[in-house]
Each structure stands twice: as structure tokens, then as C-alpha cells.
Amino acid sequence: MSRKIIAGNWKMNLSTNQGIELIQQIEAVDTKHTIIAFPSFVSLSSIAKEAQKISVGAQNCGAFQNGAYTGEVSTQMIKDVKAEYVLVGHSERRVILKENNTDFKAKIQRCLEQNLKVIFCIGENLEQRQAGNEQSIVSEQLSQVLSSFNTSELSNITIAYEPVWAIGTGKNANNDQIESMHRFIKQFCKESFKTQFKVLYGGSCKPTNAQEIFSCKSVDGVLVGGASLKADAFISIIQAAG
């Protein structure tokens, strides 16, 4: 099986000590896959120091280089604590905090200036899916944000497809839906940007469905939420990747 990316987004959970304990347990797993942890900003420096085999990233970044932006964290600060990745465009940033494509483009620009790798999240909500607009929504999100970057810059970006309607709703995307959308994203990016992106699946991946998700040929990895907070669950997902 090809090398997968398995990323855990801890969101607003876990103290620093809890995060260190979790990292230590995951570090003990023998795997050739790329494992990434996304702790809170408060824990980022400590987790980055603890991690040896696991990569570490920030859940967000400021859209500005520096200055009078109270509460924001710059990509230079993220780089300084030895983080390698940044999540941009997560559905919770879009829906709850009302960030938009202009914000995401600026954030990605800041990340690339610091040679940070980006996981750019895209996806449609339930209303858009039921209306049959999922492909147009996803292609618009991709075009409005990525079209201004060159091929070299795009090589530092990974896409995470989040079907917002399948996150914490009790609804699940089936394998046909997952495979179809991942193939569409890859083909659209190949035609629009002349670039082959890795595409992760971010729709409530758990130990019970991980193996089925990994069986989809166009899935290059997963972005895990709640199941990344417990070592046994996250390790089960890693093992499901082969």
C-alpha cells in the first residue's frame, strides 16, 4: 500500500501534558506512513519538542506577517517553534468564524513565505450536497484560493476534503461518494493548475470505518478529529492504513 498521510486535529482539546502523553504513545508505533499532530497554539512548542518521528502543525495562522493584530499568531512564530504544517480553511473556521476564500489565500501566502506546508480544507454542506452542487462548490473553493500560486508553491499544499454534512451529524459518506469526489478534485486540479495534489478525507474517520476509507484508491490519507484524541483510537487508524 502507498504511503498515507494520517493527520490528527486536536481542535480545542487536551492540555500540554495530555498532548505529550498522547504523542509518546503514538511515537511508539512502527509505521512508514506520515503522521501529523495539530495541537493547540498553547501546546505547539512543547509538542514539537517532544515529537521525533511525528510531524507537528498549527491548526490556524494569521493572515498578516506581523503587527498590531491582538490574538493572532504569525507563520514566523509557527516556524520558530519547529512546526512544519498549517491547517487552512477548516470547515469550523468557515462556518463558525466566518473566514472566507480571501482570508485563506492570504494565510496560504504567509505559510509559503515561511516554507511551511499547508493542508487546505474544502467541502460542501448538506444543503449544497442535496442540491447536487457539491462539485461546483468544491471547484469554486479551489479556484478562488489556489489559482494565484505557481506550480512550485502548489507542491507544498495538500488538499483535505471535508464533507461538512458528514461531520458529527450521524450521516456518513459512502465509499462511492468519497471516491467520486476525490477523483473529481484530482482531475480538476490537474486540469486547472497542472498539479497533482494528494487529497485527504476528513469526514469523521474512526477506527470502525478507517479501513474502508483507506480502500478507496483516490484517498491519500485522512484528517482525523475526535478519534485523534485517544491513543488507542488513533493508533487503530494508523494500523488500518497498512
Given for the second form:
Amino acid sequence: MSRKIIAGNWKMNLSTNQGIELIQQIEAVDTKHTIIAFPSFVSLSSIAKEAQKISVGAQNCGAFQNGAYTGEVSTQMIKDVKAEYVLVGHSERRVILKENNTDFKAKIQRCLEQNLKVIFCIGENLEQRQAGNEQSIVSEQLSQVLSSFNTSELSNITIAYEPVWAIGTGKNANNDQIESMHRFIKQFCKESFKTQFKVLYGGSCKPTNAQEIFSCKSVDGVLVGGASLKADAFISIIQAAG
Ligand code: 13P
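Right, the form predicted on its own is done; let's see the coordinates for the form predicted together with ligand 13P.
Every chain and every other molecule in the complex is listed next, the one we just looked at coming first.
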């Protein structure tokens, strides 16, 4: 099996001590795959210091360089604590925190200025899937955010396809749905941006379905929420990647 990316998005969970304990257990696993942990901002520095083999990223970043933006965290600050990645465009930030494509464009720009790698999340909701609009939704999310970046900038970006209806619901997309969407995303990006992106799958990935998800040819890795919070579950997902 080729080298995969297995990323854990801890969302608003785990104290710093719990995060350190989790990292220590994951670090003990021998794997050729790229493992990334996305802790909260409060824990980011401590987790980045603890992690030796695992990469660390921020779940969000400010859209501005620096200045009077109370409560925001700049990409310079993220870089400063030795994090390597930033998640941009997660559906929880789109839906609950009302961020839009203009925000994501600015955030990606800030990440690139600091040489941070981006995992850009896209995906349709249930209504859009039931109406058969999933491809047009995803291609719009890609075009509106990525079309202003050049190919060398785009090489720092990985896509995460996370259908909103599969996030936190226990109901993952099936292999046909994953395969056809990942192929569509890759083809669309090749034609539109002349770029070959890696595409991760996210949405109820867990020990019981990880092996099946990894069996999809077009899956370059997974972005895991709930199942990344417990060492045994996350480690079985890593092991399922072979
Ligand atoms: P779950 O794995 O909990 O469905 O969350 C997926 C996700 O949102 C990862 O970013």
C-alpha cells in the first residue's frame, strides 16, 4: 500500500494533558504513513513539542496577518510553535461559524505566506446530495477558493472530501460514493488548475470501516474526527492502512 495521510481532527476536545498522552501512545506505533494531529490552539505548542514522528497542525487560522483582531490566531503564530499544517474550510466552520469562500481564500493565502501546508475541506450536505448536486457543489467550492493560486502555491494544498451528512453521524459514505467523488475532484482539479491533488476522505471513518475506505484507489488518506480521540481507535485506523 502506498504512503497515506492519516489525520486526526480533535475539534474542541481533549485537555493538553490528554492530548500529550494520546500523542505518546500514537508515537509508539511503527508506521510508514504520515500521521497528523490537529489539537486545539491552547494545546498546539505543547503537542508540537511532544510530537517527534507525528506532524501537528492547527484547526483554523486568522484571515489577517496580524493586528487588532481580538481572539484570532495568525499563521505566523502557528508557524512559530512549529506546527506544519492548517485545516481550512471545515464544514463546522462553514455552517456553524458562518465562514465563506472569501474567508478561506484569505486564510490559505496567509498559510502560504508562512510556508504552512493546507488541508482544504470540501463536501456537500444531505439535501445537496439527495438533489444530485454533489459534484456542482464541490466544484464550486474548489473554483471559488483555489482558482487564484498558482501551481506552485497549490502544491502545498491537500483536499479533504468530507460529505457533511457523514460527519459525526456514524454513517460513512460507501466506497462507490467515495471513489466516484474522489475521481471527480482529481479530474476537475487537473483540468481547472493543472494540479494533481491528494484527496483525503473524512466522515465517520472508524476502525470498523477504515480498511474498506483505504481499499479505494483514489483515497490518499483519511481525516478522522471522533475516532481520533482514543488511542486504540486511531491506532487501528493507522494499522488498517497497511
Ligand atoms: P467524524 O470522524 O467524527 O465523523 O468527523 C469527521 C471530521 O469532521 C474530520 O474533520
